[in-house]
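So this first bit is one chain, no partners, the form predicted on its own, shown in structure tokens.
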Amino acid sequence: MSRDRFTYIVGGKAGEGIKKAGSSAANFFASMGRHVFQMDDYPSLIRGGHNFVAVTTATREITSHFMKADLVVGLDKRSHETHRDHVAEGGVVVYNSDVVESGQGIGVAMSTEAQKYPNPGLRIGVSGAAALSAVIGLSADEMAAFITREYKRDLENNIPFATDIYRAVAEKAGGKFPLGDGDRERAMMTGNQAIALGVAAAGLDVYLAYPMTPATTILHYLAAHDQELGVVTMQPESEIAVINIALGSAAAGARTAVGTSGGGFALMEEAISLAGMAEVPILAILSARSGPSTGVPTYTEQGDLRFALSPGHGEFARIVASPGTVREAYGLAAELLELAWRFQSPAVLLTEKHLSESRMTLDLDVEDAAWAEPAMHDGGGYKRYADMEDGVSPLLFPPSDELIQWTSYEHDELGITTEDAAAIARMHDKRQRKTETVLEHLRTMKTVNRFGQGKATIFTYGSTTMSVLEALRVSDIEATVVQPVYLKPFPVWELEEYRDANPIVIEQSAAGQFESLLAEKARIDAGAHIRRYDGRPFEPEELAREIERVAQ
């Protein structure tokens, strides 16, 4: 009988090919036509430490990993000790008997076998794919095809090594968890890849970033595909350089985005204020990590919400939104770039490590992306800051015979600096009308997602949405899930009906920043809340039990 849902955890030291062992399994499941969710857990180390990948696959849509695994493969002693409590009832544990003396499960001398081949430290990760092949009932030939597809290099050593591991596991647990195929091969994507493709689809010309986990892979992806996507990708020397180059790029007419995490975004704040005064269209992608300062660089949290809502000093229009799923990240990234250019204002795409780096299968309509097309000046007598009724001045870019004056100083309509009281008030009024124009435009858009229906009401946002939806799928809880996508301006007009709902608010914040935002902006007081702030995303089955507890 085939398995509806199956979870595989593989763990070991950094440098042993743990991520590859997990991603190869995820790719294989997707090739079978199954839905997949992959979560990588790793410390900020190049070598050593404890790394693991949790891959959950199902025959229906899935939006989270699970931590009760049907197969756990531990390549070192720490992994075996850490994950032996994560084995589901009836699950299989495969461990490296060379480093674990009396383990629970199936012991295989992985290190001894690896020593027979070149680069044994790197080869040991192939044990994960071999053990998985045996447990899900692949034949030896199918296992070899799996290895060939995923590892490609050094097959003359990888295949015989994998075959020895496969045989040892198959002897005791071969075919224990056969998996049924889906209807078609499925694509997989991380949140950062979806964001990169979304901004490219909206017409992005330039992407600038200084590497900072967990936003770094946007830079990597766009740099690797710069020719296909037509995006100039650059890594300046610091986040301060990133944002200032970006402002110059946008002022010259190039659709430009930057990406970073909390510490880097803090360095960009002064230039965000410049963008507010100069009315420069810029999209900043802020992928949050855990804790202030350096925090816990490779883990997830939603502690940057308040920070993201009001970057920079002074009063000017800001647009902030957060995607709830990898699929939504694609369309929202494009939409925010379009809004930044429509309103010549800074826009912030706020996300977290959990969405940025997790991979999942998805159906993506590449046409589901806005195109960033600003209102352009036509004719003579150009005024960069023309005092328009909606607060949005037409744009003009070089080359031109007209004066195009961008400035960080208060100014008149031409962009000439001024300290005249009436002129100062006039430009303040102009920028305030723009803020109101943004608000009115958002009223015409979809700014809130709703899922399900039930007596209980759950509010959440960002990547936590994925965990909440999966928790409801694996429980008998009947609830309406409300996910505000736009966080500034906050869509209070969409939320008025929930003022007496006493919702459960679920977020990854110790201080309850999202809960306080709901109370402040929409006058929605939580009946209960569930918070997690240890750097790990919510696990669906654990979360379901918490929802049931607080809902009573």
Second form
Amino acid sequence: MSRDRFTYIVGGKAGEGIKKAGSSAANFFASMGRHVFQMDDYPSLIRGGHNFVAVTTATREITSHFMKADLVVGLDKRSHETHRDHVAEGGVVVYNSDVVESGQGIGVAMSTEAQKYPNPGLRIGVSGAAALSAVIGLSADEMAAFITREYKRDLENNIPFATDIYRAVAEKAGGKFPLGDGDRERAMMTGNQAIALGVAAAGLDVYLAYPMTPATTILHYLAAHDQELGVVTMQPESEIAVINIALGSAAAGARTAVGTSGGGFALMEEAISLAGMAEVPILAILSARSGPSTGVPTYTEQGDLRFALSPGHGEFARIVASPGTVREAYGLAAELLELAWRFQSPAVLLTEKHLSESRMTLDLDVEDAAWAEPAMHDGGGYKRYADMEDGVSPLLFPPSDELIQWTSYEHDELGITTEDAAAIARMHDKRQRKTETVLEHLRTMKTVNRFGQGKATIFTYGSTTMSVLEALRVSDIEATVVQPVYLKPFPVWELEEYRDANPIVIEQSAAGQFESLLAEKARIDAGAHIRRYDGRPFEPEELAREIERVAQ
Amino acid sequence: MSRDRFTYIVGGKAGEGIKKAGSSAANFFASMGRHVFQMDDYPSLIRGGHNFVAVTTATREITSHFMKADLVVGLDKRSHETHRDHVAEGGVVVYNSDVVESGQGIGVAMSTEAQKYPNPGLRIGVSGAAALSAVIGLSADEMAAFITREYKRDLENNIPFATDIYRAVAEKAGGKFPLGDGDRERAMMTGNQAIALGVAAAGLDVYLAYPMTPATTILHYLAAHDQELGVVTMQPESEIAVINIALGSAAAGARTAVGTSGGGFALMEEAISLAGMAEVPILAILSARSGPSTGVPTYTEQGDLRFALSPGHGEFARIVASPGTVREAYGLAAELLELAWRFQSPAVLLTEKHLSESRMTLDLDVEDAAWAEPAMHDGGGYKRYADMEDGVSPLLFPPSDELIQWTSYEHDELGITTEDAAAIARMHDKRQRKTETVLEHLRTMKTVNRFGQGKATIFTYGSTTMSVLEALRVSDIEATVVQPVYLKPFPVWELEEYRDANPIVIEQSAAGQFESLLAEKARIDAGAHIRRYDGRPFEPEELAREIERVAQ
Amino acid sequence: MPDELATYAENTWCAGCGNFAILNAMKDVVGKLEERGVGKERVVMTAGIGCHAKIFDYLALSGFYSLHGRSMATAQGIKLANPDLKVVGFCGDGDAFAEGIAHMMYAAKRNSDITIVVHDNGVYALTTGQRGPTSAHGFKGPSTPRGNTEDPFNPLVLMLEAGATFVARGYVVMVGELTDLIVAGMMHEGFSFIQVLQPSVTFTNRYAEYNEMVERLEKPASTLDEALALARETDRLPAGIFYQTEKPSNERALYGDWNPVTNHPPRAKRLAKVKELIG
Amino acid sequence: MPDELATYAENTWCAGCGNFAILNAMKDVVGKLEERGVGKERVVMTAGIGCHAKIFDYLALSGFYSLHGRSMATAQGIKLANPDLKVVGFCGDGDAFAEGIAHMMYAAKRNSDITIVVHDNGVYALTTGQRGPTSAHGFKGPSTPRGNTEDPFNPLVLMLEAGATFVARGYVVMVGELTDLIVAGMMHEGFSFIQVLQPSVTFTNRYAEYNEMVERLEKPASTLDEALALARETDRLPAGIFYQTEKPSNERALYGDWNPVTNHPPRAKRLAKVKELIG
Ligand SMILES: Cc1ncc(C[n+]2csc(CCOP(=O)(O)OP(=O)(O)O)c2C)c(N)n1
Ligand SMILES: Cc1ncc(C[n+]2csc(CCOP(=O)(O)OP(=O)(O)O)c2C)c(N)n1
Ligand code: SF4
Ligand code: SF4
Ligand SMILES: [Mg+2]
Ligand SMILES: [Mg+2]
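Now that we've seen the form predicted on its own, could you pull up the form predicted in complex with its partner chain?
Whole complex next, starting from this chain.
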């Protein structure tokens, strides 16, 4: 029963090595030259509970996990009960017969086997790799190689343990889903890795963050590679410290970025307004989770859209964009850092848990990244806020014999505080001209993605783009998908042709924020919409059915 | 040269008693049964610089200061130079001849006179009352009575000093502008006093604030009258402390409000989202100043509109309204506290320095205030987040035998944390239904003011309403003025008739935020606009000319 | 009492986590408070965000599950609104001495009559183990892979210096003592601070070390200086009440015998006052 | 030197304000730093918001006029980006010990190599005289018309306990000494804290009182305990360096000899590294 697309779901308690079970499988598929998409679903806890990873692979591009799996491995009772029905027709279910009484599928005494080795609790996750190896028809040696490469440590126990599990599964379902090789091996990364690499590629010098899911792993990744990259990372005492230290850093000439989720971003808003007034280049990464407030910290949602569009009080240029795929996140992160520096303005990369923490193969040209390089002042007579026609004053950093004064107060060109009516209006005009300049610049850029061609028009954005594209791939739906990458300024000039398209608007929001944004900014009224807001990303087959339903 | 409308501008250094000179004049006019509008213009400093007060009075309603004055009194050189051209045709200019060499108008040796008494620096402001008394034809005794009532202290020096000044002015311009009595004496207050009294009238128990111009005087006023009113006031360590203490206070059953300006409100956003999730009734007063960032702290602007509409991350009901006049501020503040409690949601009263700190006479019926009274739970089986059809769960406060759990996490009906997909969606649905309920309720309320009748349609909001109304009063312009009081939800149902009105949109913003809001929400595209953004409120005669210009 | 104080929430702490002991102690605290005339209906809790904060879901007491770093602000608000309530706030070390350090310092400064229990595990546990305010120099976490470059704060010292009128340290292995400390803190009128040594078995498993070092402190120091000296000890870790002193609480200082909630006026009365002010 | 360091901004401090002396001291500081090999072009300042902060407009040094309560965070950012700069941050007492207290505690904890000068006038001056963190109990201001109910913080004690490696007190009447203190603070590698007794003639005119109480402190305490004891004195107010000790600065601890700004890589080099990581 060879299928090109193959999905593997492995579930168990946090701390049992579930993430590893998922990522090792993903790595293995990637090593075969196949495309892979890995989605981690985990609650907000450290040990126990119920985690699962859904990994889908194909020899064609793939941009979503699936919830109908060819192989379901449940390491504990809850996982078996939760996921046994996620098996696709003809698929294989493997469960831990030590903890499940009357399971459905192939019961393997995983706990009993694990007890034979030290640290049984840590070992059990290796069952996943074993079962997978059996089902896709690896030989015992191939399996051992797989485990050696992925687990690296404690192989003298891991391999014999895995072999036991492998045998038990192979007996019943060995080689049931042989997988063909793909065309070539690709890099694989999460959205947060792509963002981290993107900003690094754009010349980042300093990254500051306070831990907050789902943005935290950007900090972890950059901290792990700080010396290699030459990026300084620091975890200050709060998000307010993060953003204010960041603005100081940027004003001293360091390409600086920060990352957080909604609650932390909220705390940064006063300083975003400062960046607007003082004209400080700063990139803020806002990775949303299910909200409002603390919400559901490890689950996904697109509920922060409007919030992200108007951070900070007062009037100044704001740039907000959201990547549709992990691949796009790399280039967009770089582009936004570049725009922040080009326009000395705050830029926001809005994304969601689903993109931040999902992992996929991609074809990445590292060169495909902008380089943040400010227009520097030359010669004497420096004025920080020189009233340039395009609203953008050249930069200069200390040490310098010139006077360089950044300020949160309304100011004259030199940066001296003013309360004079004409001077206030003049600086407002300058900032408005800059806003116009940003808009003009965006007009020259690619700000909207279009995919496919078809009678129906679908509008979506952010990580939901990945779900929509996959839904189209797995169905007969013919549709044009339009994905605005830039959300502020909103690229209405690209969207005029859709004025009467009555599109289907798909987003992960209960309030339909994207739908109303489209209606308000581009006067494109939705013909129908599909919304999901239970913390889970869309599942492509379900989504395809929904699209078919509403398209009628 | 009797005129009904009379304007008095008095300027000098901060600390010289300029505010007092202005407010005492305003009080005096009010005591004559006249209408009064007093606008204080002062820089961000404690002593020195240049302050002025513009007081206009008439026997008809008046809703703006004017900048063409019948009497201009300059206590120092800068004031004379700044304001001598603000004199209306036939008006009187009085200046301090001790500090101005070749002045224009009536020079009086104020400093020399003041030197004859102790504390000459503090005394000089009394010149204003003296000059005014002379010009409006008071007798020396009447002047003494005026000063006695307004200055109260140190009369043995103040009255002889004032008499000297009075004589000098009376000699040249005595009785030039006799003022008729008005119909009856009215209360007079600033917008901030009206707000403070409004929330008190609605049942406020606790007011928390960290000083920030132009919201600070709400705190001062309530602190000064706390025991009389039975309102507890407290100044915590930061705005974040303010809002979080406030949410605790409200959750324990106290009607609670907070007040700040843009920067402080930005810091409160994380907790506004918490109020959305936990469903805590809270009223936040946001009084804007010229921005962004620290901006021009003591000057006015309507630059925080968009920022005020989407505070906090995630999706929940937000209520935002802005009063058009000081009179309206009283009732609206009460109404918003009531709505916050009715819907257990954050409500924002958005206003600006021009309303907060301007002072005017008004006809106030104290009864014209809502009373915040929550729907309380009765009996046992309490669930904080009972899934009611209208999305509004009854309230209960400790001490109670019932379990009352408020939470920032996504939760079930009892308030226990959940990560379950169906439970998450269910609570999102509940909050969405509440958003709908708010909308339905607003449909039954007066959410839009309309004034006058005329071919032209003018849209405005907030404190600019006062300027626009006055501009129409002093011109021949016939126009319908439409002022949305509620800005979120935006009362589109009231505005359909203006779809093709091509209105003139008037606001104090460089970016035209209100104009774009109208276009986006109500699809009313402006035919023309008038914007001011130099920190100063519109001047009605200038504004009238502008309206005439664009109306053509 | 325990059953009545349990909820149906699934407990998701790691087996062996020090938080269990705090939960158990709290259940006993409620009983002991009842013996002292403080009924459960008057006991109100708040929590920050973190592993520690899950206690909110597991304990059937009314309260407010607040934000990371704001538990002590929320707690102050509850007390301010209704001073008849006994308010206990649970905080993590990250909560209390990073995101929320300003509120801690001020709760102590103004002597707000609340009790703050800090579950000090020396790490940001729930966010997967980053260094926190009380992490040792050199502590390796995912945001400091080469080791924490900062020295830890001493929470007891900070609270003593900020003006806390009740300062104590407990240890999760000494549940009885911990219970007594929390009861004493809650009965104390004014700001009570209790640092609880709470090993995270996953990230900072210091049971062995603490078992060696923790020593029962028999009685509070009689002066602030002595208390500070005790708090600075590093060879042994005294557990008990370090310091207790009397001072009017914030609420009493602000409004004496007033109670904003129970003294809430009827409308007519309030309107009469407003009318008076308008004159 | 003074002229070169003046700007055209109109000075709007009240006549007699203590801030003038700090401005004058700073002008001398720049000269003295130059003598020590620190050119003016390397001296960078930050300021919060308040009367004190207006010094930013009056002093012709590069820098960042930041937000209320964030001057010390901004200053840390500048230093982090380019450790070759000498960064001095001006703060009000409200700035430093209310809105920004967390940043102060952490700047001290991590020993960030910046110098913070707190213009301590015991009041929120620019916002018209509300009580602040160092206002006396009973202080009457427009938000506390019956008097401040809180006891003041002792800034020196808090900074000593938080780990500041240079702690000093100056007085605006002793301009020469103040100059020397700021120079010493700026030459110190690590976090330097200088409390400046700065009477506000308008709100807290304590010149007479301070003139009586302030005494020159001849040399720093040799231990933290001694320094704390000095800082706690209330009968007399010692002015001088209370404490100074050595410890790696935050910046050095984080990245040694690296300099994020001057070591900014060329694009090709950075892309090569990124490529390596992607593998
Ligand atoms: C504003 C904000 N920032 C960050 C977070 C993410 N966050 C949740 S818990 C936590 C720290 C937990 O550490 P601690 O307070 O010590 O609690 P523990 O988990 O160790 O019990 C953080 C940073 C958040 N919820 N809110
Ligand atoms: C976030 C924020 N809150 C409040 C303010 C208003 N504000 C400006 S200065 C100040 C306090 C000033 O006190 P302090 O720091 O002691 O400075 P001083 O004026 O006494 O020198 C306040 C509260 C502000 N600018 N920003
Ligand atoms: S991670 Fe640590 S603190 Fe959190 S539950 Fe596990 S042991 Fe307890
Ligand atoms: S108010 Fe006080 S601190 Fe401000 S300038 Fe005047 S004297 Fe100085
Ligand atoms: Mg912790
Ligand atoms: Mg001060």
